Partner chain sequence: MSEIIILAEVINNTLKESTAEIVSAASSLGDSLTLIVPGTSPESAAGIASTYEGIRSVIALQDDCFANFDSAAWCEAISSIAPEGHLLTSSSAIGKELAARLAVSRNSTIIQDVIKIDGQNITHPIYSGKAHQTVVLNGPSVMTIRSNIFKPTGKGGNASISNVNTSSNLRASLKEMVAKASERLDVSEADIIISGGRGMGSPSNFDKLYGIADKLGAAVGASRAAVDTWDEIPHSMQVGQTGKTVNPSLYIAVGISGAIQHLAGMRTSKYIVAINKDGTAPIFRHADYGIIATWEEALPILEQELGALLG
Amino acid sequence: MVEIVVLIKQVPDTNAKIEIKDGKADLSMIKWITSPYDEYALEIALQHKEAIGGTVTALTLGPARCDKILKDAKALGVDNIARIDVDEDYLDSFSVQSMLAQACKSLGAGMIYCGKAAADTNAGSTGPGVAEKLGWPSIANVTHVDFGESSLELMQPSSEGQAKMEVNLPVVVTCDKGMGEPRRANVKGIMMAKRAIVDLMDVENVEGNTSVLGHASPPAKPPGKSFEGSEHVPTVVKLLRDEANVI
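Sought structure, where only the one chain appears, the form predicted on its own:
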C-alpha cells in the first residue's frame, strides 16, 4: 500500500492587508489559512487513497501555529499529520525543499502531492525542488488524475489544450484547479481532529544561501483614466496597448 504524503503550507489569508513596519511585514494581526492550491492537493491525495488504498500524511514546515492547518487536514480524513518544527525566521526555497525531502524519506513516502504554488510567494518551486532532491520525476500543474497501483495517468495544460501522460510511482505531483472542488470537513471530523496528535519530525536543519534585506509595499496603482467621445478612441487603444498591456 502506497504511503502518500501531501505537502501543505500555512499562508496569510489571501484577503489580508499586510502592513510594512520598520522595513518588515507585520503579520501579527492577520488570519492564517491553508494555501488554496494545497486544498486541491489534499483532495487528490484522499481520492488516491479511496481509489487504491494507502495511507495519507499531511506534512508542513513551520512554527506551532501551523498545527491549525494540519488539524484542518485531519478533519478532512488524512490518516496522519506531521510538522517540521522551525521558527518563524525566513527560510529560503533550498532550505525548505531540503528539509521536506528529508521528512518525506523518513515517512517512507511513495507518492507526494502539493499545490502548484503557495499563495504568499507564488514561486511554484517546492514540488519540483523536493522531487529533485529525492531523485524523483515531477509533474506540474496537474488538473486530473486517474490512479493505478504503480502508476498514474495525468492531465496537464499544454500549448495545444490538455496533455495526457502516464508516470510510474514514485513521483511528485503539483495540483492545479480543474479537478473539482475540494471537500469540506463535517462536524464529526472537526471534533475528532481537535484531539489529533501532531508528529514533530526531527530532520537536519539546512541553512539557506539567501537572506531577506527588507520588505516594501508594492507601488500604489495610478488613478484610473476616463474618456468620453469617439475622438478619444485612438488614445484609449494606445493606452490599452502600451500601459495596460491587454491588446
Given for the second form:
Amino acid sequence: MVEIVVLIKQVPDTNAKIEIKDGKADLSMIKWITSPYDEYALEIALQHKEAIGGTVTALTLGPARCDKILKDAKALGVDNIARIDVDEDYLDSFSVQSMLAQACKSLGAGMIYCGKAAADTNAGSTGPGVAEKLGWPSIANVTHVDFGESSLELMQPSSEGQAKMEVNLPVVVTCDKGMGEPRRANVKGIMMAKRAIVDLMDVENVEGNTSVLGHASPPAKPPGKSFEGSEHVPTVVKLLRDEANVI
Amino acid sequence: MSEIIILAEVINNTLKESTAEIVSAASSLGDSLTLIVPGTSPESAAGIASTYEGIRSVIALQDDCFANFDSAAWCEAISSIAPEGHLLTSSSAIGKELAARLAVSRNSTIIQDVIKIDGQNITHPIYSGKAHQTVVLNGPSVMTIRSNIFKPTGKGGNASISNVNTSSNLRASLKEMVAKASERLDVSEADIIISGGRGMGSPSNFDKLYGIADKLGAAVGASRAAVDTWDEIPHSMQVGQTGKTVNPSLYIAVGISGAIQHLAGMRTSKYIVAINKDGTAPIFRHADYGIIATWEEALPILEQELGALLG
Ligand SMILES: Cc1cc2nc3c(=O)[nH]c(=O)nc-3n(C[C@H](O)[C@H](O)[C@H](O)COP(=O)(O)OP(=O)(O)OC[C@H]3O[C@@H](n4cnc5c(N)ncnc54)[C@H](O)[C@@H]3O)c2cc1C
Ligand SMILES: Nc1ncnc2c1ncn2[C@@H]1O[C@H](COP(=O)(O)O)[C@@H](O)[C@H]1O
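Could you please show the structure of the form predicted in complex with the partner chain, as a counterpart to the form predicted on its own just displayed?
In what comes next, the whole complex appears, and the chain from above leads the way.
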C-alpha cells in the first residue's frame, strides 16, 4: 500500500489586491485559499488511490490559519491531514523544503504530489527541491498520469510537444491542469471534515540563508497611448517599429 | 571573493542567446565568473560562450544524460563539477526546475525570476507580479534570471575552456514524443505573442491570429475563457495564473478583457498592445498601445500593414 502525500499551500486569494504597508506586503485583510494547482494535485492523488489503493495524506507547512485548507482537503476525501507548525514569518525555500522532506519521510511517503507552482511565489521550486532532498526523481508540469503499482506513465510538455515519461516510485510529481476538474466536497464529506483532527508534525527547524528586506509595488508603467478606431492600426504598427523597436 | 557560477542555457547543443543576459546579471555579483556549458557534445557552444565578456573560465560539460531533460540526472552531473559560490541560470521552465534541485544539492536557497541585483539585495516578483520582494543573501544561493531584463553582455572575451565528462544516471525514461498537432511555437518559447480571448467569438476566428503570428514569427496564446469555451483551443495555449507565465518583448491581446488572472501571466511583457471594442476594458490600463476597435476591423489592417513592412 503506497503512502501518497499531497503538498498543499494556503495562499492569498488570486483576486486580492496586495497593499504595501511600511515596506512590507500587508496580508492582514486577505482572504486565503488553497493554491489553485494544489487542487489539481489533490484530484490526481485521490484518483491514484482510487485506481491502485493506498492512503492519501494532505500536508502543509504554515501557521494555524492553514488548517482551513486541510479541512477542505479532508472534505474531498483525503485520509489524513497534517501540518508543520511555523509562525507567519518568512521562511526561505531551503528551510521550507527541508522541513517538508522531513515530514514526508516520517509519514513514510512513497509518492508525493504537489502543485506545479504556488500562486504566491510562482516559483515551482518545492517539488523538485523536496525530491532532491529525498534523493528521488521528479517530473514537473504533469497533465496526465496512468497509475501502476510501482511505476507511473505521465504526460509532460516539452519543447517539441508532449513527452510521455515512465518513472518508478518513489517520485515527486508536480501537477498542472489536465486530469479533469477537481472534485467538490459533498455534505457528508464536509460534516466529516469538521471533526477531523490535524496531525501536528514534529520536525527539526532548519535555518535558511536569505531574509526579507521588504516589498514594494511594481513601478507604475507610464500611461499608454490609446487610439479609437481601426484606422489607427498603421500608427500603432509604426510606433512598434520606431518607438518600441520590437518588430 | 567567492566564485560566481553561470549555467548556460543550451538546447540541443546550441547556446541560447539569453545566456548573455545571465552573464551580465552575474557580473553585478562578482568578477570571478565560471560558465558551465552542458551538452551531449558541448564543444562548439562552449567555444561561443568563451567569447562572452567577463568570463574567466568555461567548463564544457559532456554527459549523455543531456540528450533529454531529466532533472535528477542533470543535477547530479552539474553538482559534481560546479565550484562553490552563487549559481545563476535561466528562468525557463527547465532552468527553474533544475535550479531548484541544484539549490538543495548545494545546501542553498533558490530565488526564482530575479529581476534586480543590488549588492547582496536580490529582487524578484511575488503575488503574480503584484509586488516585488527583495531578499538579502546571507550565504550562497542559486538564482534564475528573468529574460528581457538584464542587458546582454558583449562579446570579445577569450576565456579558457576545460572539458569534463560525467555519466549520470537517468531516473525517468522517455517513452515517446507525442508531437504537437501543429509545428507552432509554444508561448513559453516566443519573443512575440498574439493572444485571443472570448471576444474572438469562435475558435475558427483564431486563424486570423495565426495569419498574423506567421508574419511576426510569433506564438499564439489564449485567455482561460477561450480555452474553457472551445475544445479546439488547448490548455497549453493558456496565459495567466493557471496557464503559462510569459515575458515576451511584445504581447498583443485581442478580445481579452484583462482580468487580474490573465494579467498575472503577461503583465511583465516589455510592450503590450490591446485590441478590444470596449474602451473601458481593464486591459487598456496595462497596454502601451491600445486600439479601441473590433478585431474584425482591426486585424485585417494589422495583417496588411505587417505584410507591407515585413514581407
Ligand atoms: C482561480 C482562477 C484562475 C484563473 N486563471 C486564468 C488564467 O490563467 N488565464 C486567464 O486568461 N484567465 C484566468 N482566469 C479567468 C479570468 O478571471 C477571466 O475570466 C478570463 O481571463 C476572461 O477571459 P477573456 O478576457 O477572454 O473573456 P471576457 O472577460 O469575456 O472578455 C472578452 C473581451 O472581448 C471583447 N470583445 C468582444 N467582442 C469583440 C470583438 N468583436 N472585437 C474586439 N473585442 C471584442 C470584450 O469587450 C471583452 O473585453 C482565472 C480565474 C480564476 C478564478
Ligand atoms: N508551505 C508549503 N506547504 C505545503 N506545500 C507547499 C508549501 N509551499 C509550496 N508547497 C507545494 O509546492 C508547490 C510549489 O510551490 P512553489 O515552489 O512555492 O511554487 C505548491 O503548489 C505546493 O503544492
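Just so we're on the same page, rigid core means the largest C-alpha set that superposes within 1.5 Å between forms. Numbering follows the first chain given and starts at 1. Since this is a predicted model, take the numbers as computed values, not measurements.
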Under a superposition restricted to the rigid core, does Gly23 display a Cα displacement of 2 angstroms or more between the two forms? no
Is Asp13 among the residues whose Cα moves by 2 Å or more between the two forms after superposition of the rigid core? no
For Gly53, does the CA position differ by 2 Å or more between the two forms when the superposition is done on the rigid core? no
Core superposed, what is the CA shift for His232 between the two forms, in angstrom? 5.0
Expressed in angstrom, the C-alpha movement of Asp242 between the two forms on a rigid core superposition is 8.3
